[in-house]
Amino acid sequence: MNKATIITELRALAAEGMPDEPEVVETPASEEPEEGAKKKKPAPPEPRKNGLLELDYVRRGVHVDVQMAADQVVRGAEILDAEGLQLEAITGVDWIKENELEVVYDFSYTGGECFRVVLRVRIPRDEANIPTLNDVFPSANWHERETYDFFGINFEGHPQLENLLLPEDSDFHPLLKDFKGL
């Protein structure tokens, strides 16, 4: 495993789908605190370098965090597979206010020294489609089925995308934030 190769290749891949400059959002004058009022100092944002963050493992539990487009995730997985990393988990996050779902892939290398990588992909809630990783990592099979069960994310090309834990006839996804229960 070569960390520098992984970081370089993932940075280049993520840069293909990311803008060069982050969008700057200015605070409207009406929202600025009155003179003399205590100003809350916002936490500084972590710099994203072309969609990739190198993080302090002790503080964050991961060495590299990559935000990428859905059509890049298979290539990202191939890069990690070629360097000997293993898929640990796939899960979802519902960003209901942004009308997006996020698919989070956790990878690790434990041969000699620990190295952890997270790939993140945001997709629209109403078009929750992303390519399967089953052809690269067969272990993705049940992780994708579980994520499909709980979030309704369609893993395109999956050989058996059907409920894994929920009843076969269920038409609900209980980890979506707008799920009202049965």
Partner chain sequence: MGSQALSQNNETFEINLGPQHPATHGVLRVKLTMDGEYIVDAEPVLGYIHRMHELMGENRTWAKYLPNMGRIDYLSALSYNLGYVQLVEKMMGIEVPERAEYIRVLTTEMNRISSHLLWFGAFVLDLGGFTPLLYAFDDREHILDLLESVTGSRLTYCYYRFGGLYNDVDDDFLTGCTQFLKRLRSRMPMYHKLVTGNVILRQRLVGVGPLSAEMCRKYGATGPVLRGSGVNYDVRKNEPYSIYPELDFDVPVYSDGDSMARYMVRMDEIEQSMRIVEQCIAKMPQGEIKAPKVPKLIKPAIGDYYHAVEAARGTFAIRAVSDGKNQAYRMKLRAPTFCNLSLYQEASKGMLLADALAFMGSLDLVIPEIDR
Second form
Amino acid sequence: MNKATIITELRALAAEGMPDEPEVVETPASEEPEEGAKKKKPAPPEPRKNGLLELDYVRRGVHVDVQMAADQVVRGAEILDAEGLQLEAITGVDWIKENELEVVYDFSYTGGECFRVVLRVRIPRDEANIPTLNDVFPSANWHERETYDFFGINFEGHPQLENLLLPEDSDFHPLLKDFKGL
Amino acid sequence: MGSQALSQNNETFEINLGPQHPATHGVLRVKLTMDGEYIVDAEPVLGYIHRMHELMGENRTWAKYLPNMGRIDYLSALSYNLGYVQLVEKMMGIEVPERAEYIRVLTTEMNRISSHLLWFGAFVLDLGGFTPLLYAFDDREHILDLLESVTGSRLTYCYYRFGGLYNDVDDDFLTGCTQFLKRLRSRMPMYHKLVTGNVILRQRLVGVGPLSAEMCRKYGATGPVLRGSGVNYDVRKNEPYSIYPELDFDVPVYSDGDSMARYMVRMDEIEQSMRIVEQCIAKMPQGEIKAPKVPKLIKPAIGDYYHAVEAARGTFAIRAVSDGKNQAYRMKLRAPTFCNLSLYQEASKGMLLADALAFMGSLDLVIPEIDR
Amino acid sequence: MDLNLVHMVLFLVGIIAFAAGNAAYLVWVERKGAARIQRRTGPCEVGPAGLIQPLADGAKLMSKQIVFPDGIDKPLFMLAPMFAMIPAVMIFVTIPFGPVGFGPFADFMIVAREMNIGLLMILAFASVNVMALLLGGWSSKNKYAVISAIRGVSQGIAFEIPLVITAITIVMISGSMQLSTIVEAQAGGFWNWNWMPLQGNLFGPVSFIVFFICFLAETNRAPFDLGEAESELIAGFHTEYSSMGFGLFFMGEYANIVIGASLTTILFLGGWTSPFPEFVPVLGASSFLWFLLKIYLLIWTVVLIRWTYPRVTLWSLLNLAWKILIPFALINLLGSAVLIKILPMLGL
Amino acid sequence: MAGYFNSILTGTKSLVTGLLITQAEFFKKPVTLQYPHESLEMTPRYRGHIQLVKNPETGTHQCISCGMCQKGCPSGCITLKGVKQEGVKGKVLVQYDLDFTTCSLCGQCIENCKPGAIEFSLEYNLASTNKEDFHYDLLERVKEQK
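So that was the form predicted on its own. Now I'd like the form predicted together with the partner chain, please.
Let us now look at the entire complex, which starts with that chain.
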């Protein structure tokens, strides 16, 4: 595993298709110092642009955080696969205010030095389509099925996109923020 | 999933292993397509004990979510407690007093021993040997008694608090631990003679269900399954948390990748955990058990946080997304056996039914943890 | 009145009582023994030390409903448990328990019907046991039961071969198939028993172990209980049986253990003869009590084995039979033949 | 060929060792407890259902009806009601119900209780076929307590 290669390649990948902008590492609201917690009402964070952030591992638990477009995620996983990382989990987050769903991929390195990478993709809520990682990491199969269960995200090309944890005949997605219970 | 008979012109038949089956330890169902005694395809069907802990995490305050942690993997509940409180401490930047850290590691490792002992018994039971189960339970009972005397519960612990512990341990507990370790030390050779050395057990485990390191990586397997495949990865060593860097212990690694290797990894981990407990008792500092300043209202800064710990079955990780409120916006629980089981379908192809069950046992499944 | 008839009826009743009583109380021994091995107490509520437990179990089994699942082959389904129990009772007819050994009837042989082909008859009836497995498993319309039936048949066939070969060795040594003749040939102390090499059977200990393993496998006892491997096949061939259907299978299993132990005792352990007739005159030189002592010691070994070992797989079981037991049994047969028949013929 | 015999020998040895171990265990005493006849003393920290602490001096509870336990309960199994009474400072507890069927025994109510008015009881062998039997009126129970 070579950290520098991963960071360079992912940075290049995430920057693809983005309008050329000066390299301003925007510190999103999530990077606020700790005192931010004490404010009564933090200002609504600016929507984050695609790109790579190197985070403070001690505070966040991940080293590299990359936001990319939906069609880049397979390439991103391939970069990480080539460097010997493993896919630890896939999950979603429902950003209902922005009318977006976020798919989060957690990667970690088990070969020695600790290195955690997270890929995230924002997709529109009403057109929640994203390519599957099943061909790169077979473990994505179940994680994606679980995410499909909970968020209704359609993983294009998934061999068996059926409910995994919820009953086979369920048609609700409980982790969507507009889920009101049964 | 297409399924073809292993030999031509042979018929296959489907058989349901579970959801109520003696070998699945709970409510796991495996849809087996069999060609005689050979497995053509084994598809695990999950969700029979799904409780949606993740949604509960979004509806409860950070403190109120604590009891849930004891109920995900009820066999190593303290590892889960630890992972969660450490995540919140990470988010809030709370410093934990040293004594509390030592007690946390001590109790977590005792819990790990008890989890491995139960696995040991249940695994041999899967293979048809009944007696070692009760010997293991006899030892485990001592651990449960000890943990009960400090935490108050026997299985679904809720002992750690943000910034410390629920209550302090006393000297009785520490001497009890020392005595127990002495007892277990004298019992381990008996286990090895009775079970590990047994020719029938070796025949059933050696070479059964080999997993390559590459396959473990592709499927995200962690814990003893990964270490049984020759990968030296333990969150306690690779990504040290709490006071583990100060303790002297080894990570047992076996490179064969078969069920016997996984068995040996867990048996050696019992020994290593005993070493850790001993060091904790010897080094136990005096002092406070709770951080002096723990905010009453837990409102972490906006952002997402990730924390991983080594539970008895592998890497347990939480990804929490906070929107600055007193509840989590999103709480993702990454359960180790979920990934460990996902390789079952591929790895069990072409196995005999009996071997497939031995292999399943060697993965150490706890179904409530998979289904969450 | 025909005394012979009275003799027959009395023995028939006695045999059935012995078979059923043993089956019931061996369950108690097994449960209690297993409990103590595992540091538990075992049955202790019904009667002193749980001694009435088997009767309570029996009453419970008899009072339960027999469930016939949909789609089963009903005649075969009903026939199978009988196949498990009836041959077992039949075999007891020809097993000699030995002379009373003391009192006014010291020379009275306790045996229902001594036959000169007794061993052959026992082996013939013992192989019917496989039929019970096959029919029970097949007719249940349960996939687990079918797998169990198939396992049971391949296991039964594989282990019958070394069993019979070893028995032939003994027949060759004793020159008879009559069980009492075989026992009397071993009289005069334990060094004369067939499992000791002194008897002219140089491979005695090996053939004894081979026979014992085959007896374990034939009776489907752990570690060879592949037919009812509870962690794999639920309960195997008797998954669908309830009430006395299950009860008969259960009793058949224990009756078969008693038969196996009796046969091992007769063939290898000198039957009812005392191990040291001249030195320690306990229980007399030959008494049925010696016989019972020996078979119960063997049965205890069987129980201990069940609660010690994990289960073997089908493949290693068949490997054991075909690669180890059968070669050993054959070499044993040849060696004994050379020692006993050919060398004397050559005048050595 | 040597390997063949060697494996048979070591295999047999391991089997005999196993038999000796189980036979030795057979002669040891059982470690189990015959439950209905004997039962265990619970350790002082055992977490049974909660109860109100009885003050030996006043003979009654010390609850100030602040409701912190109710607020902090993850499963919402505590219902309490305090009313203002004339001549008494603070509120007087008139109802304290515990729905033990949903309690997870986490201990947060006890931690939240400033005056230390609730504690864990040591009762553990609770069984009933009726759910209602686990709805405790703790005010009644504190009166029955010794």
